[in-house]
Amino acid sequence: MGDMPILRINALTKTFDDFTALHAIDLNVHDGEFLAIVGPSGCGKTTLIRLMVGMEEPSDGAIWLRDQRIDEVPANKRPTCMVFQSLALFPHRTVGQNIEFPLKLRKVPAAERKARALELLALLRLPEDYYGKRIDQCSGGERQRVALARALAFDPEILFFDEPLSALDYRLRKTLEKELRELHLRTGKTFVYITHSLEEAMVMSDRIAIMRAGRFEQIAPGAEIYARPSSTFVAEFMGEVNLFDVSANAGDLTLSGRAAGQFSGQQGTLMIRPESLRILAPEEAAEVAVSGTVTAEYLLGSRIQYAITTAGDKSVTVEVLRENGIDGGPGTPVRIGCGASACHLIAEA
């Protein structure tokens, strides 16, 4: 991956009549990296790529690929290319016809063409002799890396994608999924990914682009995210989480040794996973620890989630291998904790 950006983003403000999607936002986009961008819907991340592909035009800033400013250029002229939810396939064409249309557009000899589309079929693990078949004889997951080939096929600098997989079942989303990261490290082309799944994003991407309201709440690997979230916002949006005001502490919470010296008296609020707190013996110490009732548990395979009611009546979840579960369904007593190091403090303004 190149230290230099391939694509720089500088204050893009979008507007549409009196509502702003885009709130003059900056990102940097690396050299070869997998980006993904995720949000809740409405968040501005559809309206991002848009302007990135020239589908739509920015009301200020500026959009630089390399040293080449491109927000002004139409989009059939920008080096990028970009692979629709829908795909946008010719059904009664052939897998060769939908791969070679980009190369035919730029007016590249037929055998030429076929050339690359036979070695883009070999790239994308499809058997040779489907580049005579029709595009409405193939299967979903099929049709996905014809999508893929066509895209890849006049070779551009940059891949958008703009929820490819949202279509598809879970299993064959899955296995998508690891095949798209193992073509982006194959071909070393620069990908950026818009996807509301951020299971999808955690899989396949470098880093990761949390959007929230029309701008970047954080952009960090998905595991400094998980970890240490910037924001409530973001540490809830990546996954379930226990939240203590710990400026306000109303005695869920008993901290001692580090954690006491680490987090009493902080503004701010205390993240702890709840697959970071285990279930404590009786007499057993820890540097954080929670009291409380058991009131529902649920079995997750080889993990069990305990849904668990302190004494100030906030919900904690826990999640443990089932060998380390509860003695007792709900009703039972319980104290759960952890080491300050398996805790993240938010200090929001």
Contents of the next structure:
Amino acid sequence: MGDMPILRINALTKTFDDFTALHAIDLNVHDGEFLAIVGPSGCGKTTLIRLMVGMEEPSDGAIWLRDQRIDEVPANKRPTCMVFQSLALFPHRTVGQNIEFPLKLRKVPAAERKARALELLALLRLPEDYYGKRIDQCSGGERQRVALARALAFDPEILFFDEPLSALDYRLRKTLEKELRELHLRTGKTFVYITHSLEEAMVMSDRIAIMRAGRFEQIAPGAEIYARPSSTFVAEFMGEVNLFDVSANAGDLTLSGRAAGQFSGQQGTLMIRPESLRILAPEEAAEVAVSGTVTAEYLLGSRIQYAITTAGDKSVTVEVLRENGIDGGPGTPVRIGCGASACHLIAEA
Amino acid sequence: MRGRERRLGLLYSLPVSAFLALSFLAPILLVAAFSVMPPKVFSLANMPDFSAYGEFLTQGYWRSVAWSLGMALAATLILFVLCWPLAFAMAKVFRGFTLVLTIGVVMTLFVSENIRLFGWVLTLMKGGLIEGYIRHWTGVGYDGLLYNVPIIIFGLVYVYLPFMLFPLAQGISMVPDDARQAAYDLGATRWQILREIELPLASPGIVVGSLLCFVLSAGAIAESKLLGGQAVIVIADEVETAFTYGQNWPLGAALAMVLIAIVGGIAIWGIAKADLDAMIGRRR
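Having seen the form predicted on its own, the form predicted together with its partner chain:
Below is the entire complex, every chain and molecule, led by the chain shown above.
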């Protein structure tokens, strides 16, 4: 992945009548990276991808592809390509004809087109005899690969994906997530992937951009966003989380050692992931500790999750390995805690 | 249970099937039988004779067939070109207005075809609405716009517009927006999207609309009589003349059978050739 941005978005704004879908956003996509743009429904991610591929015109701002401003270039003249949510394969054409379609438009000779289609079938691990198959003879996963092959056919500079896995069943989705990641590594292309699934984004991408209400909340590698979210929205969006207002909720949390030095008297929210907390033995010390009563327990395969209510009536979630679980069910008094390094202070206005 | 339902279904469909057989097949069989009777007989109790078909070839009736088919083809092509943008707008662009447009077009069918065509005669004739006003205001008149082949084709286009418009709109609505957008994203121009994506995927509507218009236009008579003033004689006119003034039922029947065979053959060939399922990718 190169450091040089292949795509630059400057103060991009999109309004529909009196509704603003994107508020002057900036984004740099690096050459060869896999960037996932994640956010809840209606946050503007689909509008953003449609602007990036040229299906919509921005109300303000600019999009640059390397040194060329492309926001006024029509979609069919841009060296980019999108894999649609519905895949948008052409049902009246065979697999081979679908893959060759962009090459035919560019007047590539038939023999060369076929050679490229067969090469892409091999790259996507589809048998050669799929070349003549009809689209309705392909399974969901195979159609996915055909759509990818078609998108790669004319060697676009950037490949955009608009939630292409969202309609697939869980097992197939998991397989294709890994295949997509592998394909990215093998082709070295720049992938920009829109999804509402954080899990998908975490598995596949180099960086994740979290969107909310037409703005980016945070853009960073997945691990960094998970461990050090910039806002409580991002913290909660990235998975289950325990949030403590350190300035107002000292009664619930007991801070000692490094934690007392780092967080006492600070303004903000202390974030602790459920898997960072552990059940403390009766006299065991911890830099961050909280007492409460177990109100519910949920078995998650090899792990177990407890809902604990503190004296201040705050609900805390703890997730531990089953062998480290507590003896006794709901109603059991318990102390939980963690080290200061497992906590992250979110200083929000 | 399924067998019982099937038997019940067959039983329930029996009255309609019998009605269709009587009302559709019986007249055709009767006409077919009369077509092989000797000239100017009014009974089927005669020895079969193919002289009426011979007359079709020798008396130049094929010209009427050619005029009918030619004008039907022209009207169908014009209707297709004319209706495509409107049908596209109805299927993809207009929202509530599509219903208004549909009601407007359907309402024209509430008025008899002959009355509507007479309206055009009064509008286009010498001294009619257009020529009359022009002459009144400018002092210069002309011979009117009636009694020629283009005006017959205009009449066919005018009368059969709904039969092309609605199937076409239905066909276009079957083209997924994503497929058009994907083609555009892959580099297709507007023309390439039309040729490579929209026309093939809308083909069921195109085939149905074209066949309806062609078949109805090929058998049409009022347009050539009222607007064309029999500038050319269409085959339906020849059939009517043979059955009425000519009192030659076998000739009329033979001409009708030729028309049925040609139009039916074209329709069956069109449907078979079109292979609608394959066109839209549903072939098993």
